[in-house]
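Given next, in structure tokens, is a single chain: the form predicted alone.
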Amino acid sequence: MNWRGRKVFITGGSGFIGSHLTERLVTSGAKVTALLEYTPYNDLGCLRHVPRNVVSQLELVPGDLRDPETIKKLLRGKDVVFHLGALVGIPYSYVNPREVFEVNAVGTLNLLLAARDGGASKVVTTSTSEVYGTALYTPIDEDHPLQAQSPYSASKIAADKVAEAFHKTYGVPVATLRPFNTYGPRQSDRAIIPTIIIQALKKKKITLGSLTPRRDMNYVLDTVDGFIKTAESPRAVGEVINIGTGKDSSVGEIASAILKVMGKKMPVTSTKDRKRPKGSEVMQLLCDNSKARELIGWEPKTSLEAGLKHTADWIKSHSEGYDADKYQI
């Protein structure tokens, strides 16, 4: 697909994947239109990080996914859209649930209501491999079944059904890319990697959650490629497709990768007050990747070791954004 002068419409472009895949798009020549998320100081998100040539290039509008009239005004007249927008703390769902669920699902329904009466080429939804809970068997396939082990991933599930439903029932050419943990440069303390990251830049020792869940991780400019190949497949439309290398580690083992390719030495420990509730903690994550290889030629090109120097070298150079002493939800 030639992207330039392509009019794209993008929720979440201000977030951390997000931003990298706005930060594509406008490089290959795309016209994008990117929803943010309402501040009285007019925050740019992970935006402030891309280059000012390429942000102002960007329209930039504030607004909410749980208003249908202000979606299905700005995604009139748009080619393809891209739908990453989403409350996605998985502990702070825990504290909000409805909240969670009125911004990931009913705000999923307003942008397919939209989608579906103003005649979009190509609509990616963005799932996310929560939604298959502690993995029954690995690796994990497409048709694994659907398991809610926390009210974030039950409003994930309910989206992605949203979807099935509008394809289905109105025809609405819509993919749902499934991305497993994914990690790298402007991912917030909220996620795993950087709360390691910042610990042992700032810390003597790391204090984690728990150490034994294993994540298959998976680097941002890999995901953000899934994206493109799933935008740019004809063969994408109506499927569900996994993105994730096929290889996991469990959270200490994480650890101790990242302490290497910093150079560091430190103990790691686990504390009950950074944990899931015990029914609510996925213990496995591992993608199968075929669907994605088969359908829309994509593979995952970044090893662990080269992710975790690149984001470690990153947040390095930006630790003023991040609280080595705060848990963040």
Ligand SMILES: NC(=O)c1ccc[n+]([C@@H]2O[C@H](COP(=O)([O-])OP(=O)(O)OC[C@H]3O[C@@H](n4cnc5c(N)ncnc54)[C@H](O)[C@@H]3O)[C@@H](O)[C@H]2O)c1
Contents of the next structure:
Amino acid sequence: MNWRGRKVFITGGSGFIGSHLTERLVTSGAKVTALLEYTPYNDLGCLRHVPRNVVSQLELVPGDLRDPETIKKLLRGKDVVFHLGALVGIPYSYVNPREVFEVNAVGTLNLLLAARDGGASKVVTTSTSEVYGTALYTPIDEDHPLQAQSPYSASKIAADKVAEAFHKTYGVPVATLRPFNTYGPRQSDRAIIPTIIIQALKKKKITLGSLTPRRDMNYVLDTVDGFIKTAESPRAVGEVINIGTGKDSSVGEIASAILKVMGKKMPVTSTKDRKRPKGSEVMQLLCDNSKARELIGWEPKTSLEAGLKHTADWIKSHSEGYDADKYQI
Ligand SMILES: NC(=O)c1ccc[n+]([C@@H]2O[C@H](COP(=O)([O-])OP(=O)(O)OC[C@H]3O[C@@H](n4cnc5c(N)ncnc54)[C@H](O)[C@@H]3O)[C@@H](O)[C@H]2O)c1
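Cool, the form predicted alone is there; where's the form predicted in complex with the ligand?
Let's see the whole complex now, leading with the same chain.
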């Protein structure tokens, strides 16, 4: 697909994954309008790390996913829509489940109502591997049962089902991309890989929650490639597509791999003070990416070692934005 001059609307463009996707779209020549969660401080979120000449080509519109009128107005006349905006913190969803449901599920409903009436040629919504809960079998394909082990997961399952219903009922040309854990430069230290890196930079030992859960860690530029290929493929319409590497590692193994690429040695310990209730702990997520390979021609390109190295180098040069001592939900 030639992106030059194409009118694109993106939600969550100021977030971790969204900032990389926005950068890719602008540098490919797309005319991008991005919804920017409103604050009175001109907070660009992760877009502050994107080169100025890229950000200056964006139309940035402040607003909230929970406001259907704003979303409807912004979607009018757009050709391709990427919906990444969401409240993504699982611990935050324990404390404020209603807010998380309203942003993630009702926000997606607002977006799809606007897409139904606005005539976009393609809408890509964003799911998450968290909707599967602890793997009942591995690798996890798209037919794996959905298990809501957190309010966050429940909100994303609801959003995915709204997308399915809007495709089946109204023929909205929507595809749902389901990324497994994504990491890379610009990610907040609420996520596991930045947490480990920042402790390795600033402390003498690494203290984490449980070391045993297993995750399939996908580098952010590979995830971005999944979004682009999903938007480009007519075969993706009406489908849910997993994006992940097909390899998993325990949290303890990820910590060792990070220390290795950073050339450091220090103990890695597990704290008794767990933030996740026991039933909410997702023990294993491992992606079956066969459908992505076959349907949209996607494959992971970045090895865990190379991705961790890029991420550690980036965090090292931006460490003032990270706090190794304070736990944030
Ligand atoms: N990071 C991961 O490992 C991962 C894995 C699977 C799926 N996802 C999904 O990918 C998407 C992006 O995740 P991320 O890691 O970049 O998260 P992020 O928190 O960095 O970005 C979320 C974005 O949503 C915006 N947002 C939040 N509430 C909003 C509201 N009420 N109105 C408008 N905008 C709002 C934020 O401003 C931000 O730009 C999410 O849908 C998330 O569920 C992320």
